[in-house]
Structures are given as structure tokens and as C-alpha cells.
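There is one chain below, alone, in C-alpha cells, taken in the form predicted on its own.
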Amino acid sequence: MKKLFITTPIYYASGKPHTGHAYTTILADVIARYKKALGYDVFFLTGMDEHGQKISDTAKKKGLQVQEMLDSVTKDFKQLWKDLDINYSNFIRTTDKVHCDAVQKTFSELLSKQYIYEGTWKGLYCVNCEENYTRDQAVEKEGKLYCKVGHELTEKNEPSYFLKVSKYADWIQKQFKEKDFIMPQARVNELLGSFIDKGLEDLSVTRTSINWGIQTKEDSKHVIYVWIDALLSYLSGLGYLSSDDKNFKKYFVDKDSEVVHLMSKEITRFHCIYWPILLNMLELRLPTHIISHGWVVTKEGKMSKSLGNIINPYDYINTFGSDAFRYFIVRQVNLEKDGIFSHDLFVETFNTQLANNYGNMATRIAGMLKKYFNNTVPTFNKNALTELDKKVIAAEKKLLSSVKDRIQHFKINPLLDDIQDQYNVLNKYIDDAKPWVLAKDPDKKDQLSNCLNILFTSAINLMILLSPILVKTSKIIEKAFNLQLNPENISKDWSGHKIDVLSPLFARVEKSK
């Protein structure tokens, strides 16, 4: 069986989850479900980044013990993933012992191989972004220096251990040339222009000015800095360097396992430059794909507390349902561009694609089967096919022939375009075939039978294709239609199949609501 190891980034545990977190996690879950449908053995990892100065500072401001705050934030993330039907295999926290042990052992290994050396770190640091800045990269306003997002930078001068990444500039450029190693291709050009071409500097990987983190075994004053700590969660989440490392061997070491890291574009540099270099130093294989999708933005820009445009997922989950939220998020994801989130666009997508196409098509077909065939799918007669029938069948075959390629290349949004196009074909088919007219003519019984058989089969195919996204709705359909929405039932002959009553699935809403 083919294998897939897919990850989200581990989310920083300084606040409640928002739509930006959901954006990546839903997409990862949907990809994992589609891959399972193609026969893959999937391991889906997500989790929390729980170390660093910002975590400690936030807990202090709230008057909480750090671990107490972290447990509360992690509980919120896990609850949201449960409410959104996120089916992860493991949830790794950087405070987990298995992770801390792996990080310490890895640091010691790199030190012994002389990939790490001791020095002094001088420079600018953003506590919020947990990122180092040079003077050239900083933005100056009224005599103060800020990061690209707008947080004030702190000047640092302290002892530090450094990772020798500078010697890998040529090597990493060669990796970038591998087809689909980094997706989309535009990210490669950004990385080359902004970082690689200007020369890689060795990376500071410890701090002596903070204490909330993983100490090195060699020197307790040094706390291992976020990017070695955080990135290694992709391995510790599989049991790397632990007594139980079977998942690590199965899903990462095995060259036949597809390894996919999914993230938002602002952390691409760390994943596409430092992570492959770190893996190379550890003599481990590289990921198959590093996928860097765009941001979810509002009319004010990228979501941020300072702009006041943070979107709470529950504002939409509680009103429209989790499936509608999952669908809209995936519908808006585009690897090349940012995804726009607006209330009006959400309602328009909900009404047009879920209420009108998915929901109305299902209830409309169920109603006709009840009225004309006693809740039974009629027999298909290929000798009585009309030109209209043939056009619908041809359009469906074209859609199904492209599905595997869409999934394999992570083109979920284009797949949804194809599905909506087929719904439009079915709507036009109903209007043109006029089954209510065929039902009045005894000589057109075979045409009516074919029409309802084709409509039911095609609708079920579309529901199967959408089941990795519409998790709860799919269960309702399965119960009402007495079937399983699984790949084995694609284009099955449903002649003689009995269905039950289907209630409306998505009720249209007004934009003002």
C-alpha cells in the first residue's frame, strides 16, 4: 500500500485558534482524506509550538503559570479540530517528553558532528515572529526598528550556538531545481531572490536570555531556539529517537512514503531552507513536497489583531455548519494566490454551490424518484439513450478521468471547479430533458428511466468526490440513500436501489444575515 505522511505546521500557542489556523488544517485534512480514497495509508500530524519568550511573556501578562496557559490553548485547538472533523493521526506538543528528548539528542548529534559551534549572536530579534532580522531587513519608523509585520525589534548580544547553514547554499539551490519539491514554483523564485542569492548566514539556534524551552544537555544556560525545536516536531511526532519509532521508519524513512509539509507562505523560508539542510546533516531523506499556500485575507489585508480583522471560525460554524465552513475554506485555497474571506462571498458560495447545487440537486432527484418510481432507482437501458443523455455521461467521464491527477498534484480547488461544472451540466440536463413531461408519455418510459438513473448516478459520484470535504452531510446522504459514499461506488449501476426520504441539506440564507 502506498503511504503518505502529511503535516501542518505546529501552531504557536500564544492565543486562541482562528481562521488562519483552520485554513491550513482543513486543507491538510481534505488532502489526507482524498489520498486515503486513492488507497494510501495516511499519517496526518498536527500540533502546537509551546516554547519561546513570547509564550512566557503572554502567560505572565495573563497571570497564569506557563503550562496552565498552554494546556488551555491546546484544549481550544483540539476542540476546534474536533468540531471541524479534522481526523489527525497524532497531535504533537513541543512540551511532550518524546519531543524534548528528540531535540536534545539531535542537538548533541549535530554538535558532535561539528555542524554546530559556539559563538556570539548579535542582531535584531522579533519576539512576536520569533525571527532574526538584519538592519537591511528592518523597517525604520521614528527612530525605532520594526519587523516586516510591524512589531518592534529588540537588539540582542548574547552567547549562542550556531548551525552551519552557510556552507549549504549551493546544495539547497540544487534541491530547489527538483520538480515540485517546493510548490508553487513562485516560492522558489522568492527564496532565491530574497535569501539564497544574498548568501546564507549561519543560524543562531540557542538563546541564553530565555528559560522557557528545551535546555541543551551540554550547557543548561542555553535553550534551543525555536526553529530546530519546532521543525523537529515533524520527526518526534512519529517517534524519532524514541523507543517506539515504528511510525518514523514506516512513514518517513521509507523512500516509498510520500512526505508532504503544508504551511502558509510566511514560514516558507524556515521549511524550504533550514529544514532540508537540517535533514541532510542528520543523513535523513528530504520531504517529497513542501507546499506553501497563500494567506486567508479580508478587505483590510492579512488577518491580524492590530487590524482587528481576525475571523472566529465559530461565527460561521455555529450559523452555517462545519461542512459549509470546510467547503468555503477549501474553495478559497489557492497555492498561487491569497484566499479572500468575506461574509458576502461566504453566503454566495453557500447558496450557489451548497444549497442550490449539492443540496437542491439531491432533494430534487429524491423527490422525482419518489413521485415516479416509488423511491427506487429505475433501470438503465443503454439502447434508449438520447443525445442529451450521452452528453451528460460524456461530461461525467471527463470529470472522473481527471480526478486522480487533480488529487496527486494537490489541485483541490480546480477539482471543485470541475465538480461545480458538472452540477451545472446536471441542472441544464433536467431543464432540457424535462422528466415531468416524459412522465406523462407512456412511450417515453425508457427515456424517463434513463434520465433518473443518470441523474442519481452522477449525483452520487459528485457526492463521493465531495465526501472528504462535506463530512457530516455525507453521513446524512448515506443514511437517506442507503449507500456508502466511497470510491468503490463510483459509477455503480444503482438500478433497483431503494432510497428513503431526504430532508433539505442546506437552507439558503440572505446575504444580510
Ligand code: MSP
Given for the second form:
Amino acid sequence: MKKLFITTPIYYASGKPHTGHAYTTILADVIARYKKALGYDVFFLTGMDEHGQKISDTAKKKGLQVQEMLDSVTKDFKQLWKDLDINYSNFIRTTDKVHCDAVQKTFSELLSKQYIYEGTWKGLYCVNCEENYTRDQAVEKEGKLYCKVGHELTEKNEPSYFLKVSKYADWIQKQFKEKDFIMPQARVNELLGSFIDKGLEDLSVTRTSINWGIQTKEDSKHVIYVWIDALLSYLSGLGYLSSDDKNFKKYFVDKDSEVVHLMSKEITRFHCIYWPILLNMLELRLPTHIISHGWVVTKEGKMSKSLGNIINPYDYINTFGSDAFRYFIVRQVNLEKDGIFSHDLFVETFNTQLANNYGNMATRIAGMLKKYFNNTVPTFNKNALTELDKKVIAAEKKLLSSVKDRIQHFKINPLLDDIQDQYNVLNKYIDDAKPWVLAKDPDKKDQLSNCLNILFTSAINLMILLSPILVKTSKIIEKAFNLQLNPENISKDWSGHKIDVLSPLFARVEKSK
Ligand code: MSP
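In place of the form predicted on its own, output the structure of the form predicted together with the named molecule.
The complete assembly is shown below, putting the previous chain first.
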């Protein structure tokens, strides 16, 4: 069986989950479900990043014990994932013992292999991004230095251990040339331009100025740099270096397993440069794809506390349902470009694509089956096909022939475009074929049967294709239509199939809230 190991970043346990976190997690869940539908055995990992200065500073600012804040934030994330039907296989927290042990053992291994040496770390640091900056990379404004996102940098001068990444600049550039190792391709040029072309500096991988982190076994004054700690969660979440490492062997070591890391572009550097180098030092395989998607933005820019434009997923989940939220966000953001999240756009997408296309189509077909065929799908008569019927069938075939390729290349947005195009084809088909006119003419009985058979089959196909996104709605459809929305039922002959009652789905909403 083909296998997939897919991850989201582990999110900082310092604040409530927002729509940006939800996007990556929903995308991972949707890809996992599509891959499962293609027959993959999937392991989907998510979790929380719970160490480092940002975490301890935030707890202090909030007047909370660190552990108290971590537990409360983790609870919020887990609740949101539950409400959004995120079907993860494991949830790793970097304070979990299995993780801390794995990180300490990894540090010891790197030290004993002499990939790590002791020195002094002098440089600039962004606590918010937990990222080192050189003087060249910093932005100067009114005598102060800022990171690329605009956080003020602090100066560091402390004893530290370093990872010898500087020797790997050529090696990593070579990896970047592997097809689809980093997706989309535009990220490769960004990385080369801003980091690698100037050469790589050895990375400071421990801190002596903070204590909220995993201590090294060798020297208790040093805690491990939060990014090294965090990246290793992708392995510890599978049981790496633990007594139960069967998932690690099955989903990571096995070369037949595809390893896919998802994140957005601001943390590409860590995933695309340091992570592969670290894996190479540990003599482990590299990920198959590192996918760095665009941001969810509002008209003010990327969501951030300072801009005050953070979108709370519950504002939409509570009004429109979790499926609508899943659908909109996957539809709106894509790998290459940022996606605007606006209320008007949400309502428009909801009304046209979910209420009109998905919902109305289903209730109209159910209504006609009830009216003309006693809730039973009529027979398909190949010899009585009209030109209109043939056109719909041809469009359907074209859509279905590209689905697998779209999924394998993570092209979820184009797949959704194709699905919406097919809804337009079906809407036009109903307008042109006029089943209500056919029903009045006893000579057109075969035509009416074919029309409703084709409509039912096509609509079910589209619902199967949308089922990895519309999780709750799919269950309602399965019950009402008395069938399973699974890939084996694509283009099945439903002649004679009996359906039950379908209540309206996705009721239209007026634009202004
Ligand atoms: N803890 C690190 C990641 C360590 S992974 C080994 C971190 N955490 S974070 O809480 O800041 O989450 C960043 C991730 O959240 C992004 O990479 C992205 O996956 C998601 N998003 C947060 N805001 C986002 C948007 N506005 N738009 C899209 N996704 C973004 O970085």
C-alpha cells in the first residue's frame, strides 16, 4: 500500500488559534483525505511548539505560569481541530517526554559526530520569529533594527553550541534542483536570493540566556534552540528514538512513504535549509515535498495582532458551519498566491458555490426524482442519448480524467475550479433539457429517464469529489441518498437506486451580516 506522512507546522502555544493556522491544518486534512481516497495509508501529524523565549515571555506578560498557558492554548487548538473535523493521527507537544528524549538524544548524536561545536553567539535575534539575523538582513529604522516582518531585534552575546551548516551551502542548492522538492518553485528563488547565495553561517543551536527549553544532557546551562527542538517534532511525533518507533519506520524510513511538510512562506528557510541538512547529518532520508503556501490576508495585510485584523474561525463556523469554512479557505488561498479573506467574498462563495451549486442541485434532483420517479433513480438508456446528454457526459469524463493528477500534484484549487465548471455544465443542462417539459410528453420518457440518471450520477460524482472538504454535509447526503460518497461509487450506474428525503443544505445568506 502507498503511504503518506503529512505534517503541519507545530504552532506556538502562546495565543489562540486563528484562520491562518486553520488554513494549513485544513489543507493538510484535505490532502490527507484525498490521498486516502486514492488508496494511501496516511499518517497526519500536527501539534504545538511549546518552548523558547517567545513562549516564556508571553506567559510572563499574561501573568500566567508557562505550563498553565500551554495547556490552555493547546486545549483551544484541539477544540478547533475537532470542530473543523481535522482527522489527525497524532498531536505532538514539544513538552511531551517522548519528544524531549528524542531531542536530547539527537543533540548528543550530533555532538558525538562532531557536527556541533562550542563557541560564542554574537548577533541579532527576533524573539517573535525566534530567528537569528545578520546585520545585512536587518532593516534599520530611526536607529533601531527590525526583522523582515517588523519586529524589533535584540542583540545577543552568549556562549552557544553551533551546528556546522556552513559547509552545506552547495549540497542544499543541489537538493533544491530536485523536481518538486520545494513547492511552489518561486520559493526556491527566494531562498537562493536571500540566504544561500550569500553563503550559510553555522547555526547557533543552544541558548544560555533562557531556561524554557530542553536542556542538553551534556551541559545543563544550555537549552536547545527552539527551532531545532521544533523541527525534530516531525520525527518524535512518529516515535523516533523511542521504544515504540514502528510509525517512524513505517512512514518515514520506508522510502515508499511520501513525506510532505506543509507551512506558509515565512518559515520556509527553516524547513528548506536547516531541516534537510539536519536530516542529512542524522543519515535520514529527505522529505519528498516541502510545500510552502501563501498567506491568508485581509485588505490590511497578513493577519497580525498589531494590525488588529485577526479572523477568528468561529465567527464563520458558528454562522455558516465548519464545512463552509473549510471550503472557503481551501478555495481562496493557494500555494502560489496569498488569498484574501473578506466577509463579502465568503458570503458570495457560500451562496454561489455551496448554496446554489452544491445544495440546490442536490435538492432539485431529489425533488424531480420524487415527482417523476417515486424517489428512484430511473434507468439509463444508452440508445436514447441526445446531443445535450452526450455533451454533459463528455465534460464529466474530462473532469474525472484529471482528478488523480490534480491530487498527486497538490492542485486542490484547480480541482475546485473544475468542479465548479462542471456544476455550471449541469445547471445549463437542466435549463436546456427542461426535464419538466420532457415529463409532459409520454414519447420523451426515455429522455427524461436519461436526463435524471445523468444528473444524479454527475451530482453524486461531484459530491464524492468534494467529500474530503465537506465532511459533515457528506454524511447528510449519504443518509438522504442512501449511499456512500466513496471513490468506488464514481460513475456507478445508479439505475433503480432508491433515495430518502433530503432537507435543504447551505441556506443562502444575505450579504450584509
Ligand atoms: N512554531 C513555528 C513552527 C515550527 S514547525 C517545526 C511557528 N508557529 S506559528 O504558530 O507561528 O505558525 C506558523 C504557521 O501557521 C505558518 O507557517 C502557517 O502554516 C500558519 N499560518 C499562520 N498565519 C498564517 C496566515 N496568515 N496565512 C496562512 N498560514 C499562516 O511558526
